Structure formats: C-alpha cells, structure tokens
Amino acid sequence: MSDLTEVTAADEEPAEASEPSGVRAALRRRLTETTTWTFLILLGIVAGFAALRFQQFATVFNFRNIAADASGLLIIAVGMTFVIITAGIDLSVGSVLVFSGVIAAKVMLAIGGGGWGAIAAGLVAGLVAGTAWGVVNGVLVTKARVPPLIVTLGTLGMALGSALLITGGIDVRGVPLQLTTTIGIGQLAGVPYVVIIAAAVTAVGAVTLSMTRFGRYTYAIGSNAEAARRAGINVDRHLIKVYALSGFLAGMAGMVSLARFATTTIGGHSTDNLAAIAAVVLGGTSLFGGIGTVLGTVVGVFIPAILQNGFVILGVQPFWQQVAVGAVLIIAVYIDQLKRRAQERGERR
C-alpha cells in the first residue's frame, strides 16, 4: 500500500495527496465496526441457546463438536477471504474440495491403502489437485479476461463432473484407518486435530493478510486494480496466486473431510461455496473488494455453525438455519452498501 500511496501522491495535487491514508483509516474504522457488530450477534446467538438449553448447549463437548464441524468450512473461508478482498469470487471451492478428496483417496488406495506413506502421498496429490484448479481459475480470470463469477461457475461443474467420472458417482471408501483414527477423530490435549489444523490455517492466513507484502497487494488490488498496476504490482500474477491459494485450501479442506468421514462424501458439499461466501461477508469483508479480515471471517463461520447446532438441540428443523443465515447475509450486504454510499458522499464533500 505504501507504493500505491507514493504513486498516487506523485500524480495528484498536494492537497489531495493525503487522501489515500484518510480513506484507508475510514475503511479500517468501518471494518472494525462491522466485525464488532458481527461478534456481538454471535455472542447473542450463543447466549440465547445457552439460556434455552444450558445443560445440552453450553458444554465443552458440544463446543468441541461445533468447532470440529466448522473446521472444513473455516479452511475454505480463509481462502475465500483473499479472493473476495480482490473483488473476485470463487464458486468452485466445494467441487474442488470433492475432486481433491477423490484424487487423494484414489492415490492412497493405489499405493496400498494403508500406512502413513500412502496418507502422505494422498495428501500431496489432493493439495496439488486443488491448487491446479485454483491456477486454472486465476489464469482464465486474468489472461482470458472472463469474469470470476463465470469462470468459477464453469470450473464448479468441471471439477464435480470430473470427480463423478473418476468414481462413477460412487463414494470412495477404504482410506487408511490411521487417517481417520488420528486426524479425523483424534485429539491433542482435548482439542480435535481437525480444529488444530483449521486454527493453524487461520493464523497463517491472518498474518499473511495483515503483515506481509502479499496481503498489502491483495488489499491494493481490491481497492483499485488499475492504481495497483500503476504502482508496479503485477496484478495478473498476484490474482493467479490468490486463486491458487483458494484452490490449495479447498484441497486441504478435502483432506479434512476425508479424514473425518473416511469417505469422499461427493454429495455432501454442494452448498460449501455459498456457505463460505456467506461467512466471509458476514465477517465484514466487502463484496466490492479492498476490505476484510480473517478474524472477521472466523466470526462469520461460527454464526451458521452455532445456529445449526442450536436448532438441532432445540428440536427445530435444521432448514430454518438456512433461512436465518440467508436473512442475516442479505442484511449484512445491505448495511455494507449503505456504509459504502455514505463514505462516497463524505468523500465528495
């Protein structure tokens, strides 16, 4: 962002040279307010369910289950945060997750289906497969100039169709037992390994976005891609990296799913892309780009996870969770648009 500020300052009048930093400060305040309100909503949901069913809901066992259930979605949502901050979108993550899980399972079985050697080979194959789909998305968006919505909608069908062709539409089973017993249901000091993996991904993503050049470039491109290009940023190359990151993390989520359920669950991830987008937007990331944090995404991920868990405990049909999350998502985007308009009016004055 410093490079972008210097170029902008050099091209504009002195009176306007300080505008970028002022705008950035306003955006930071806006993001902090949004994340705070989202966190308060999350606390309110937790308090409500705890008040209704304290002994069933407010237990360490239940919170552990919620965290484990949300782990795969959180991994996907971290990658989606980077994509949406660049003003892009990735609808293919659920299908890429399935495809990566299928490739990983097939490789494990081909090697022998047992032992950590087969698990490691499957892990590498799954991550490579996910990253490859991400690179395809990035290249089509940057070089072919196809809108991200259309590109990732197309690769959504391609990745899922490829997984179905490879498996014949039947879930792959028989993955190494160590994968399930150790990573899938195993715990370290009472914390499931899948939660530890998701927490590590979240921490690395947060540091990368907030404290590295890669993160600064991501914000710069989302704020103004042309200005970022003039500042010397290779926008196309960076966008390819961002989409590759999203694919890589979708592949990792595929491994987490494979470990938890000991099968590829081909039909179980059809709404993961929309759930990830909803979580990112609920966490304060703007669909217009340039604004967002991984911390906000974490809060956004746990809103639907806790709603679903609480509805199950209360005996309410889980379909109401989709209604509630959809309503909150629309309200969040509407508020984001109102704040954006207010900011633009303030800048014109």
Given for the second form:
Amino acid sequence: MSDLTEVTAADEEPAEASEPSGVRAALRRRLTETTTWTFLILLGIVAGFAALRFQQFATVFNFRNIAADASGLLIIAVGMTFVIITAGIDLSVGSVLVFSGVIAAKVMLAIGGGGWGAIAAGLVAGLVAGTAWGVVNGVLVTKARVPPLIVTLGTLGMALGSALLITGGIDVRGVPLQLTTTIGIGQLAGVPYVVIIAAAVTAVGAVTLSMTRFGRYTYAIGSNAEAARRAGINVDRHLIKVYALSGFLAGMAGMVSLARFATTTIGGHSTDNLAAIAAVVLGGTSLFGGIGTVLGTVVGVFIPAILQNGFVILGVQPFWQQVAVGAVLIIAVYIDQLKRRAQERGERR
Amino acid sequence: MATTSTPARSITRARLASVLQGQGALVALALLVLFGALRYDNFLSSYNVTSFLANNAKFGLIALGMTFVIMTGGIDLSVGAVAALASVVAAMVSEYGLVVGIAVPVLVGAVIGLVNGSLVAWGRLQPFIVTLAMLLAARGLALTVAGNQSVAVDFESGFTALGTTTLLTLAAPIWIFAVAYLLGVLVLGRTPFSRHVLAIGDNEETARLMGLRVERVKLGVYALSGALAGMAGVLLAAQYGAGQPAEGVGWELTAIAAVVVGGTLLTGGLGSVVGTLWGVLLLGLIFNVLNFENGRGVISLSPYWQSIVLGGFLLVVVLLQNRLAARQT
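Having seen the form predicted alone, could you give me the form predicted in complex with the partner chain?
Okay, now the whole complex, with that chain kicking things off.
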C-alpha cells in the first residue's frame, strides 16, 4: 500500500550513496538527530541573550531562577516522556498536580503542629494521591481499552473537579513554614533544593529509560505493542506502571509547587499538560512512540523557559515566547520528518 | 457466547449498539431534560432555555468545526486560543461596525486554520503537534496584541447589536448556533465534501487512490475549524463586551469531549454533526442542572461537580461505545 507512494517519493532526491565512516559519520548522525538540533537552538538562544544583555542574563542568580521556575515542569515532562514513548499521552498531569497539592496541604493542616512529621505525612499523601490517579489512567487505558487521550481528558476533569470540591475553590494556605523555608526556597551549595530534586528526577529518569529493563520495555511497547506482547512482555502491567509513574511525578511536581509557593495553586496549572507535551516533542520524542530521550526533554523544557526569561530582560512582550516556541516546535518536528523520510528511502535501496 | 446467541439476538444487539453509538448522547440529553423539567420550576422557562443556548453557542461552533477535523482522523487543539485571539481582534475592529467586526476575526481564524491545514496536508506533520504549536502561537499573539488585558468593545458602533438583537424572541447567538448546525447537517448529509472527509478518515491511502484531493479536503477542514473558532471569538467579545485574550483555555478539550460523546470516532471515518450537537447540549446541561440543584437549597452541590461529572461521563460513554463495538464484531 505504502509502496505506491514511496515510488514517487523516492524519485525526488537520491539517497546517500554510501555510508561515510568514522568520526564524521558519528558527527553526521548526531547532527541529524532532532535532539541535537534543538540543543543547538537552545545554545543559540542562550548565546543570543548573553550577547545582548550579558550583565543581567548571564548571572548565577538569573540561571538559578530559571532552573527553579522550570523545575516543576521538568519533573512532569520526565513522566510525560515515558508515557509518550509508549505512544500514549497524559493530559491529566496539571490537574493531578493540583489535586496532590491539595491533598498534601489538607493532610499537613489536619495533623497540625507544623513539625516535620506533619510535613512528611502530607508529602507522602500527596505522592500517593498522584500515583493513584496515574494507576486509574493506566487501568482504563489497558483494561478498558479507552484511548489515552480520552481517558486522561476524563481524569483531567475529575482530578481538578475533586480538588475544587475539597477546597471549595479557595487555595489552601497555612502549610507548615519549614516546608517553604527549606525545600521551597532553601539552597544547598548555592543550588535551590527544588532544582536538586528536579535534577535527581531527571537523572533517575534518564538512567531508567536508557539502561534498565523498564526502559527497554517502554521503548518496545511504543515501537510495537503486539510484538512486545509476543516477546513475553506483560504490556498491560507495564503501561499501568508508566501511567502510575507519570501520576507520581505529577504529584511530586505538586509537592515542589506547594513548597515554593506555600499554597496550592488551583488555577495555575491548566496549561501544564500541553506545555509538558510540547517540551517532550521539542526534545525529539515521537508522538507515535518508540523514540525519545529524557535529555531531549530537558532541552525542550528549557527553550521556553529561557526565551521567557530573556524576553523579560530585553523588555520584549514575554508572550512572544509562546509564538517563538510554537515556531520552534514546528521547525524541529519538520526537520525530524524530513530526516526520517530520507532514512526510509535509504533503507529501501 | 457465540454458541448461545441466535442471529436475531445478535442483530438486535447490533442495532442497539448502533443506536447507542449514534444516539447515546441524545438519549442521555432527553433523560436529563426530563429530569430537569420534572424536578425544577422554571427549568423549561424561556429565560433559562434562551440563556442556556446563547451561552453554549460558542462551544457549539467550535465543536462543529472539531467534528469535521476529527472525522478526517485529525485534531485541532488551537481552537480555544484562536477564539481568544479572534475576540481581541473583534474588539479592536468593532468601531468599524458589525460587518467588519464579524468578518475580520472570522478571516483571522480561517487564515490560522489554513496554516494548520497546510502544515498537516503538505508538511505531513501530525495534527496534534501542528495545532499544539498553533495553540501556543495564537495565545501568545492574543496576549501580546491585547497587552495582557481585556480590550473593550466600542459601544457606539453597531457591533454590540450582536449581543442585544433578538429575532423572534431568540438572541442573535442562538440564531448563529442554529444556522451553523443546519448548514453542518446539510453539508454532511448532502454534499460530496462530507463523503470525502469520512473517506479520508477511514483510509487516507484508499481515498488518495480513488482520486480524492486529500490535501485540499484537509485544508478545507482545518480552515473551517479556524473560521468557526473565529466566529466563537466574535460571540465571546459581543457577550462580554470585551476581547478576552486569556479566555478559551481548555475549550479545545471540551469540544473534543462533546464530539466524542456525540459518537464521532477519534480515529476518524465515522461521525455525526447532529451527534455533536447533542454532545454540546448535554455537556452544557450538566452545568445547568447542577446550578438548579443548588438553587433548591436542599443539598448544596457545588458547581465544581461539573468537571467531575463531565469527565466521568466521557469515560462511561466511551467505555460503552467500546463494549458495544466489540460485541458487534
């Protein structure tokens, strides 16, 4: 069926005559990867802002702020990377974040006292709440065979609605002060704790995806779920774990948000899901599944973050950031597409 | 099961499945209306009915465009942001009168839709990514153009007539809502366009081999979705008396929910405009009924239940569709 279109497509451009060897080949392969492209774009953006406003932009203080602001989204996007590599999607992350924050804050207030005991109980409750939503997503996707887009759209509504219901629509205040002063704004050797948490999540996520059986299963299911099943992978169980991971990380992002702002942010996360998906795709992960890296996602998270920051420093309307990110998204995916088509032609010959 | 079921039973079941697939939303809507009418005074009062319809006109328009997009197997995530941008544009040009105030924002929406369509059809990019990028871009443009605040409509011009004029006791947005769906049904039922849309959604390669101009149809579908989102933005500006750059967050997801509840398959190839209409009314009515329930004051049901009910309902409907479709085959 597809052969008919490929015949015409293959005539347009001759494929690579022969495989170049050695370092140049490795370099060439690197250069055609989407992640490399987007990483170069990121470097270009950083260099551009540094050239224009070195004094304000290229400071430790500023980078610390950018990293701290991006920490929540990065944590969510790591989970989203796993989900998208399985060819799934999770629209519920922003709502789950809010829900987890609300549960954690309520538990902390209910225990009271403001000690570390209350804080720990609240954090555990928040993480469990996030994971629970993830399990619900995973079970509905695998056992009920509802498309992930619909499942997570449904749980998006339910998680946010539940959070609103529990709080009456008013943000919960009065979480123990220690949470904010330590995890929220505290630093270790000049690095904010929230950045350390996000970096740790990213590192663990990257290792898990690239070096463990869990990661291999994730890729295998995304490439071909049926083949993975026949190879003896328990696909349903693995998918439930992946969605649970996404829910857990959304919960963790909720804890980070709670610690930073000392309050739940019910109204502030309605676009987190799409921001995370955009970051993941920008990082070279394919929505068709089977392809993607956590490091790419890191690049994808920081392009919007740095653009936003740089535009504010330059005095440009910060909302141009969204326009720019939209354009970069299209360009990155288009280059990826061209590359993949060229590759297919190459394989065919 | 195969050994016990007689042909007659399986036919009944297949018929039941197809009824639920196509008309499940209508059945639920009828039950909910009946429930409301019996339980609450003034539920069927002309005030409630007209304000309900006028408020849901925006979602109706967006869901209508979304129906055609989803029938081709695509998706349009940009509609909420496009509506916000269009509402800002409408407010800015409102001083030139009603015709300009409608035409320019709708044109802006259509142009954005054409860009979406071109990237999907000729760029061969995934609709999800293209329209996600356009969501970001349109939202950024709306906020930039409006300077991050709402833009007042010129009340001296004829533009405000859109919010105030009534024809046969029905407000203008309701007429627009009704005419749009009437045209949608006629287009879907009586023209080759709809068959082309469904053929592409069913199997794009086959459609191409049959000689359909796949690219052109896709372009048309996304342009239509953009234009309808633009019109929704016009209604938004007229009803609020201002362009709202931050409005419309999540509208795309509500529209997708309405389309799916109305029986259109997310994978494309099967769908119904009328079903979407029932879907839009049903989702809106859940909110309306919750409001009435609160009005009785017996039990206090927070309006926040809306998104819980909505999300749960969406899952139940799709689950039922899946079950029945699985039995059918």
